[in-house]
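The data below hold one chain only, encoded as C-alpha cells and taken in the form predicted on its own.
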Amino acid sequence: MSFFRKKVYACSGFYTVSLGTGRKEFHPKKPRPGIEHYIKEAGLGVIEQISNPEHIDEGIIGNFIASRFCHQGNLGGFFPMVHDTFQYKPCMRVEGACDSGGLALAAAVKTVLADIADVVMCLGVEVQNTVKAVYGADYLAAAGWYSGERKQGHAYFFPDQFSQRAGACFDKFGYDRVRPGMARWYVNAIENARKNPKAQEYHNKNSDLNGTGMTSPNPKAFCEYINVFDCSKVSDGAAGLLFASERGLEKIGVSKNDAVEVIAYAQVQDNLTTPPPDLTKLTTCEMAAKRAYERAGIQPKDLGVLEVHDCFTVAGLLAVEAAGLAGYGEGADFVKDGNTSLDGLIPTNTSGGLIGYGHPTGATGVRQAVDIVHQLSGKAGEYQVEISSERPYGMLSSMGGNDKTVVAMIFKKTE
C-alpha cells in the first residue's frame, strides 16, 4: 500500500550558480545580486520549462536566516514578483536551519496531498556573502541552541561541531582510516563540481586534490581536526522545483516522462537542547532514512542515486552510513573504495554536493531534490549516471543543525 493517498510528482527543476569564493565572477568588494534577484531567477528558471505558469497555485520558500545576512524578512512577499499571475496567491516561508529547503519540500508535498493545490512552486534561497566569515559563523550558530551553546562555543561554531565529530571518529576508528576517506570525499566533490557549470568549485584547477584534502588542520587559525577544505563554502544562490498532482501536471503541460514520482518522505526532529548521543553517528539522519525506506517499501540497495548533506567531509562519511549504504564505522572505507563516485555502486552528490556545488543554506535541500529529479529523468548533463530499471529510486537527506532537523525524501523514475 502506498504511503501517500495519491500520486505526487516533481518536475521542472532549476538552480542558479552558487556564487562565492572560487567562482571567477565573484569579487567580495563589488556589488552582487540580492536575495530577491535569486528568488526571481530560480522561479523563472522553473517557469520556462512549463506551458501555463498561471496554473501554479501557491509558493513555498525555504530560507534560514535572511533577516541577519540581508536584513530581510517576509520572503513570501517576493513570490508575486516572479510572475504576474502569482499576485494574491498564497506563499509562506519555512525555516529549519540548513534543512530549510528540505522542510520546504515536505510542505509542498503535504499541500498537494491535502488537495489544497494541484501545483506548488517550491523555492529555496540564501545570500550569505554579505559579512565577514567570522560574523557569518556567528549567524549560522543559530542553527544550534544559541543561548545554551554559543557563549562557550568556538568562534567558528559549526565547523568546530563537526571537527569534534571528526576527532571522535579518529579516536574510535583510527586517523589513518578516516582521514583519507574525508580527503577522498573532497576529491569526489570537486571532480563532480568540475562537470557542473553552476558549481562554486567549477573553476577549480587544482592538480593535487587528494593532497589538498589531506592538509593538516591549523587549530590556531581554524579548527582542531578539520581543515578549511573539509568545509562547504559560503554561498549565494537559489533553487526551484514544482510539485504537482496528476491533474496538476496536465494543467501545466508536463508529461509524466518529464517528471518523477515522489513516493515517500520522513521529517525527523531531535531536541535542540541536548548534545548528540554519539559524535560518531548521525542518529537523526539514520532515523529519517529508515522511516523513508519503510514508507517507500524499498531498501538502501534499491537506490540508483543519492544526495546527502555534506556540510563537512566527515558529515558525508557519516551520512552514507546513516543512509544504510555502509556499516557503522565503514563510511570512510566505502568512499575510499570508489562506491560513491559517478561510476560507483551508489553515485552520491553527483553535481558536487555542498562541498563542490556550494551551500546556500536555505536553497540546499531544494537543490538536492533538483539533482535527484534531473538524474532520474535523464537531464543531468555531463554528470548524468546510469539509472537502471532494477534501481529506479533516488533519495535525498537534508540536515539542519548538528543532526537535529532532517528530511529524507525518496523519488522514483517514471515508467
The other form holds:
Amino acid sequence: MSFFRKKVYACSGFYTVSLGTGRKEFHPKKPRPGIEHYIKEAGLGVIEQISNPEHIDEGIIGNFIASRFCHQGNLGGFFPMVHDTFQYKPCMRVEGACDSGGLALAAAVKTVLADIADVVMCLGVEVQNTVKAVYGADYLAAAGWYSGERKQGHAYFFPDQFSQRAGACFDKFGYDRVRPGMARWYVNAIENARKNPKAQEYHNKNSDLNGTGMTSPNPKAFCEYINVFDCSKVSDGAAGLLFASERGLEKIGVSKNDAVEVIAYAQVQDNLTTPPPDLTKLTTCEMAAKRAYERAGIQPKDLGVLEVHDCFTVAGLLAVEAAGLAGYGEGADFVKDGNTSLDGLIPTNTSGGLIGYGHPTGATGVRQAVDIVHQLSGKAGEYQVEISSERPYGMLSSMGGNDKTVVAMIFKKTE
Amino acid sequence: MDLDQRLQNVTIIGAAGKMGSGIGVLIAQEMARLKLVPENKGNIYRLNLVDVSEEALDGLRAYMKAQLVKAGEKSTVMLRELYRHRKDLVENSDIINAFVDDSTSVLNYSTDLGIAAKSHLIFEAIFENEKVKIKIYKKLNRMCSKDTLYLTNTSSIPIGYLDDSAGLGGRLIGYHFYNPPVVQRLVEVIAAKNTTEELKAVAGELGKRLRKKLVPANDISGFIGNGHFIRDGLHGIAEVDRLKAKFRYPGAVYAVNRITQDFLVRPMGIFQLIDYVGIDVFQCILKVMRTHLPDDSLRSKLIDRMAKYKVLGGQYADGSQKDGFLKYEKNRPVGIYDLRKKEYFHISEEWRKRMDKKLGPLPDGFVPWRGLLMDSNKEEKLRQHFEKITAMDTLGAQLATAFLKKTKDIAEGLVSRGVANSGEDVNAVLMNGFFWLYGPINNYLE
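Go ahead and give the structure of the form predicted together with its partner chain, now that the form predicted on its own is out.
Below is the entire complex, every chain and molecule, led by the chain shown above.
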C-alpha cells in the first residue's frame, strides 16, 4: 500500500564529473568551469535523454551556499539558460545545507503529487573549489548554528563535529572495533570510485588503501579523532533527473522500463539550536528511514541497494545503522565484514559515495537519486549490482548539518 | 636576557634577499605568537627588516604579507585557540586576517642600518662577501648593546674568522638556513671556538621554536652542506671533462646530469642543482673555500668561464629556474649551454633517445625521486634499485656506481677532516637540506 495517492517516476538521471583534488584534470591555480557550466551540463545531460523537453513543467535546484562560494544567488534563473523550455515557467532553488539536493528531490516529488506538474526537472549543484579549504570550512559551517556554535567551534567545523562523533563511538564501542570499520568504509569508497569515471577518486592508484584509511589523526593541523581520508571531498559538480507522473512519462517519451518508481519519502527536521541527543547515533536519519519504510510498506531487508550520506567515514557507519541495516553499535562490524561492498548483502554507495565520488554539497542528494535510478534500471555500468525480484527497492538518505535536516526516499524497480 | 626578551627587538640584515625574507617570515610569526600570549600584553615587539634599496623593501612588503597569510592559513587550528578571547573574530577568515595584522604590525622596513641599535638579536643574511660582512658587524658592534647576539646565514665563511675580524667576542654563531627557509626544515648550526654558551643555548631554543632540524657542523669553511655540494659539483664537472671526448661537451653534461638525477634517484641532476643555487654563487663559495682551506683543487675553469659569459642560473622571483648550464622550459631542461658557440644546444627527442641508448636503460621497476618521496617502503626500494644498478653492465650503471662511490668518499672526508661530527650529521644535511632520499654514507655498494 503506497503512501502516495498517485504514481511518481524518476528517470533520465545524469551527473557531471566531481572535480577537485584527486582528478588528473584538476589544478587549483588554473581556471575552472563556473557554476553556470555545471548547471547547464547537468540540465542538458537530462534533456538529451528525452524526446519532448517542452513538456517539462517546472525546475527545482538544490544548492547550499553558492552565495558565498560563487557570489551567486537566484539560481532558479539559470533554468531558462539551460533550455528555452523553462522560459516563464516556475523555477526555484531550495536549501537545507548538505541536504539541499535531498530537499530538491522532495520538493519535485511533492509538485508532481500535488497535480500541478506532470514533469519536474530536479537539479543540484555546488562549486566549492573557488576558495581554499580553510575558508570553505567557514562557508560550510553555516550548516550549523552560526551565533550559537561557530565561535567555540573548530577551524574545520564540520570535520570536528564528526570527529567528536568518532571519539564518542571509540569510547562506547571500542577503538579497535570502530576504527577498522571506518578504514574499510574508505577502502570501499575508493574501490567503487575506481569503477566510476566521473568520480573524484577515479584516478586513485593507492596500493594500500586500508593503511591510508588507518592513518593517525594530526590534531595540531586537523582533527582529534579523524584523518583527512575520513572526509568527503571538496568538490565542484552537478546532478539532475526528472520526476514525472504516468502521464508525464508518456509526454516526454520515456518508457516505464527506463524509469523507476518513487514509492515513498520522509522529510525530517531537527532543531538547529540544540546539540545532537546522542553522538553515537544519527537520530534524525533513523527517524527519516523509519518513516520512509512505514510509508513504503517495506523493511530494510527488502532493499537491494542503498545510498547514504557518508560525509565522513564514521557518518557512513552510523548511517547504515540509522537505515536499519545494522544494529546500534554494530555498523563498524557490519561494514568490516563486507556487507556494504558491491558484492555484499546490501551494496551501499556503489558509485563511490561522498568520499569516493565527491561531495558537491547541493548536488549530492540528487546524485544519490541518480545512482539509485541507474542501479534499479540496470544502467550503472561498471558498478552495476544485481537487483533481484525479491529485493527490487533502493533507498537514499540525504543529510544536512549534523544530523539536522534529512530526506529518505525509496525507489522501486519498475515491473 | 632570555630568548623571549631578545625576541622583542630583532633585526634582519639583507632582509629582502631570498634567505633574509624567509627568516623574516619565521621570526615575525614567532613574535606575533609571543605578542598574543596574555602575559606579554603591553610588550612592544619590533622586527627590523633592513636592506639596501627601497625598491627591494617594497618587494619584501608584498612577500611578507603573502607568506604571513599562508602561515595563518596553515595554523588556523592553533590560531583559533590564541584568539579565543576575541569575540569579534568568529570565522577562520577573521582570525587569519587578525593574525596577519598582528604580525605585520611588528615589522619595520628600513634602508638604514641604524634601526638595529636597540636589537638584542640580529640575523645577517647578505651575499657571501666576507669584507662587507665584517664591515657591517663592526658597525653594528659599535652601535648595539654589548650583549647583542648575532646569527649569520653564511654558508661558507668560517665563523671564528668573522667574529675575530669584527671583534664580537664570541657573540656570533653560524645559523645556516636552507632555501627557502619557510619550507626547508634544516638549519646548520656552526659554533666557533669562542662562541658563548649563552648564544649556543639561544640558537638551540630558537631552532625548537621555529620547528627546525638543527644539525651541528664544525667551523671549517663550507661546513657540511657546501662542503659536500661544492665537491660533488666539482666531481660532476670533472666527469664532463673526462666524458666529453666520447660524448662531445653537450652530451657529457646531459649524461652526468641524467646519471645524478635518475640513476642516483635525486630530486635533480647535479648541473640543474648548480643552476638552482646559481653559477655565480657556486663560484663565490669556491673562492671563499679556497681562501680558507689549504686545497687548491677547489676551483673550476668551466665555472669561471660560465660566470664570465654571464650564464649564471639562479631563480626568478617566483622560484622558477633561470637558464644556466641547462636551458629550462617549465623547469625541465630543454637545452645545454655550449661555451664554444655561446648558445644553447637544443635537446631534441631524437638526440635524447640516442644519448639514453648509449647510457642504457634504468633498472626494471625504476621509480623516480618524486614517486618514492612519500613511499613508506622507500628504503627497501632504494636498496633494490642500487643492487640492480651495481649488477648492471651498462655505461649508465657504471657511471652511476662510480658517482655513488665518489659522493660517499666526499661525505666520509667531511667526517675525517672534522667538518662533521659524524656520518649521521652529513646524511642529515643531505637528506633534509637537499631532499635526498638517502644519505651519501650508505652501504649500497657493499
